Amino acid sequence: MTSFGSHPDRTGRDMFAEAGLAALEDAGVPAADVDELFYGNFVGTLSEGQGHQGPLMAEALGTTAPSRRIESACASSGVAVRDAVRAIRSGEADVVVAGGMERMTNMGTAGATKGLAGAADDLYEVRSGVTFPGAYALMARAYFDEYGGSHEDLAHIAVKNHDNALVNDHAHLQQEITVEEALGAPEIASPFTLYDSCPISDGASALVLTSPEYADEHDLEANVAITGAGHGGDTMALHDRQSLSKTPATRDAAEEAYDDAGVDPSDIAIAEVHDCFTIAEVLALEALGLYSHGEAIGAARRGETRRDGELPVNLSGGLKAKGHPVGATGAAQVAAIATLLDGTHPRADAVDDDATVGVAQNAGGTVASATVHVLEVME
């Protein structure tokens, strides 16, 4: 990964070199042998003016492998991650390199509040004015109807994402927060404050995937694997849902991926969920099966998702407080999983010693695509 942040004196093919020339550093892997490469990427044609952006990203990386941009709003790059698992199975490649990159920072607010709109549905949502802050207050709000819960809940879950990223130096705010501050905070979109919100980040990430076998055949050192890949969806305007307090997109997701890996959400140790405002990290773990519906709204506050509790959740500072360049975010969660559980993470002491078993969730919209991965410590 770069770090996430403001760039505004990059290119978005600078950061994706130096993200995908890491990793083929880090697994040991020349770029004359990567088969394919699955680019996610969302507003590049707005923010670069940049399309055909897959064999430009190739080229950054000293290839001229088959490439394609992937394009699923903030679950772009997760969407690629799951296409070069099963180009992987599949057999037609051994080495795939998966990631993505967004640069949004030099749009300004509003003209990235405007970009990331199209990820709603523009004849009925964005031309009525609707924004994703408003969009996710209003699922908050049918959470609370439904089930409980308040906006100082909310603010727990941003104070302990906050914390976590308080030590990664890859992350957009390493800032500490107390709840009275994150409930003071300019509101947003009732009930939502600025600290509920994920910022505006610029960042690219990238993974190096490969069969078991081109592995064994150079001796390479794979200490995780993915070994459950998922991708679920939803319709794209809210008022076609049938609840907006969960997100069968990622129930989907998720039970594709752990029926795929042989797991069940009790095996789960860690995770990585797309908490773009902090009712996004609710939504995530009772969709995921790791909480019961109404449940996971107090499980921050209750202390079980923070570093030291039972189930750690976003170690990384999630979308929260590590940024969300959105193309880049759902790669950069499996990296986050995968060097938690190989103990390479600065927040990798908040894993257990037994743990090994970790899940990675990457939504797109208003959860209207989802891709879930389970990942596993290999012995």
The other form holds:
Protein chains: 2
Amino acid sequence: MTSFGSHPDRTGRDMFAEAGLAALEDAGVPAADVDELFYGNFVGTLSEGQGHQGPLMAEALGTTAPSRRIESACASSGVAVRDAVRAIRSGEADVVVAGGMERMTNMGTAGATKGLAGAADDLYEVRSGVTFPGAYALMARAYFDEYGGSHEDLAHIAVKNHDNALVNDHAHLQQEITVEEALGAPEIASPFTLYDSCPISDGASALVLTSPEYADEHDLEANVAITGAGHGGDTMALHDRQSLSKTPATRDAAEEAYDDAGVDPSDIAIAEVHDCFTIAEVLALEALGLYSHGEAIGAARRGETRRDGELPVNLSGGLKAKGHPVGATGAAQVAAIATLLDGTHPRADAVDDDATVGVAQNAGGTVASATVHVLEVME
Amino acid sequence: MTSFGSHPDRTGRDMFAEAGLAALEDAGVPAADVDELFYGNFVGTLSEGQGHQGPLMAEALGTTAPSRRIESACASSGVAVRDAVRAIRSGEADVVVAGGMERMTNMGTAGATKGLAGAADDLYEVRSGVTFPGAYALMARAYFDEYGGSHEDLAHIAVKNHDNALVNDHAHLQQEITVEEALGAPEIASPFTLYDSCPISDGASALVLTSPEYADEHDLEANVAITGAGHGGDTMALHDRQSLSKTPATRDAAEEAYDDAGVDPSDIAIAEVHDCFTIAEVLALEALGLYSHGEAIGAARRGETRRDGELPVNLSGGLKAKGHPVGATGAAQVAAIATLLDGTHPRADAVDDDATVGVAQNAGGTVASATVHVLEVME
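Mind pulling up the form predicted in complex with a further copy of the same chain next to the form predicted on its own we just looked at?
Okay, now the whole complex, with that chain kicking things off.
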């Protein structure tokens, strides 16, 4: 991945080339061997006036391999990875690049907020004034109402994820914060203050995925595999849901991915989850089956999901502190788990030596779309 | 498909619901059986402010099945069909909906032209003043220079496709034109006059694809199958190509699709090709191997590709007269071939009784992306 942050003067192709070429070099795979590109991007037509980015990004890697842009709001590159896995499993491709890019800071705060609002229902949510801080604040309020919990519980999540990002030079926000600072920050949508929200970021990410046969034949050094992939959906608008405090799209994606990999939530040692807002980390951990409903709200406060806890969550810093260039996020999460498991991530020292299974969860909108990938260290 | 045309007051979800629900009813498949949605759309964020259309469109069909929007400019739903076929072949899905929608006339001519320009290279083509009529006019000039041919040859293609659309009530332009009218129409980009270009249209299309096993178990009446799928890529910008008169993305997609289906160009009885401009039909027929280079330019003039010719092309009216709601086009082409082969299309009487193989070719940008699907009547 590129560093995530404010890069308003870098073009999308420049950022994706950096991430993609680095991934190819790291994998030891020449561009000429790439069979297909699965590329995630959300608002490129708004931020750069550039549609049809698939061929452009393939070309940035030095190939004219067939490509498609996959858009599923903030889950764009999670779905790109999911469909890329299928391309290899189908036997129709041996090597694929899956990744994504987003350029957002050049749109300004109002432009980016409007672009992001396109991930919700334009007719029935956005025109009623609901943008994403408000939508997730509604989910937090519903959660508190149903299960208890407080803004202070959420502040511990923000503090944890900022703390994790301190050693990650690719993170957007390398800034230590305290619970008091998080609670005292300006309110953006009650109960959220500024530090409950991820930043608006620019950046790109890319993964090189190959068949096991290709990896063997070419003596690739990679020792982590995607063993499970899942994809779930839900109604677009919050008001059509049975519950605001549960996210069945993540639940369905997790069940599919666990079944696919043959693992159980109890096998999972580390997780990267979609914490666009602090409450989203709670909802994800519960939908992933890593906590019962009502239990994840206190996990960071109790220390369990901190890097010295039993189940470190968002060791990369998460969207909260690593940053959230929308189309790049899902693939970056998978990359974080892979490098945490193989020991090359700056926070890999927080991962137990005997850890072999990690999970990455990516969500679009208010979790109208979700993907889950299980990664395992190969024998 | 919905009727293609000028429907500025219909929302995208309204149009996709019409097409998708009609497809489910025609197939005899309940929405509850849909495993996934592959949805093509190009400029929805510009025309409706609506991103993340996958879950919205799934919901319009009555399902929360996982979805993704696939964007590959004018090939968006061609790629959606290609990836949907893979989903079924992988064994991970039994029933998928593949389709697309575009809303364009509400953007106005200048807005739609700008949106469409996003399918070319924004930095190196669009900012030099190249929009699509100009880009394809360059390709026509290069073709004339290399192989000969004239604007009159192209006019015969427009006349043919308008003529084919006369009985198609879903077509945007049901209007007979003559060669003289086509030649005498206002020039839009030399050598093109107005009738060399497809219209700007609104509309939606959807296909229900199932595994053979599902079709058998549920006694579905469909008797046409997609037996070959191919996908090709090329450089984004024209100036990076070795030739302006050849389209290797279509050639590569065709080779993959023919190999996949085990057919040869000589087996093909009918074709729907991407005639966004008249020259594009020529380039497609040659890249598909249905004509040698330099030979397709005269095919319509000689009558071979007319509906009473040996190889009827664009019996639906093509993009030229049926219309071109960008994201809906690729799936609509596949639907046209399927209904021409099973006898339910209004122009099915032009198809030989012993015809069993048809091909649909969809292109994005100046053919930086292309898909080819082979359809066959099942025994």
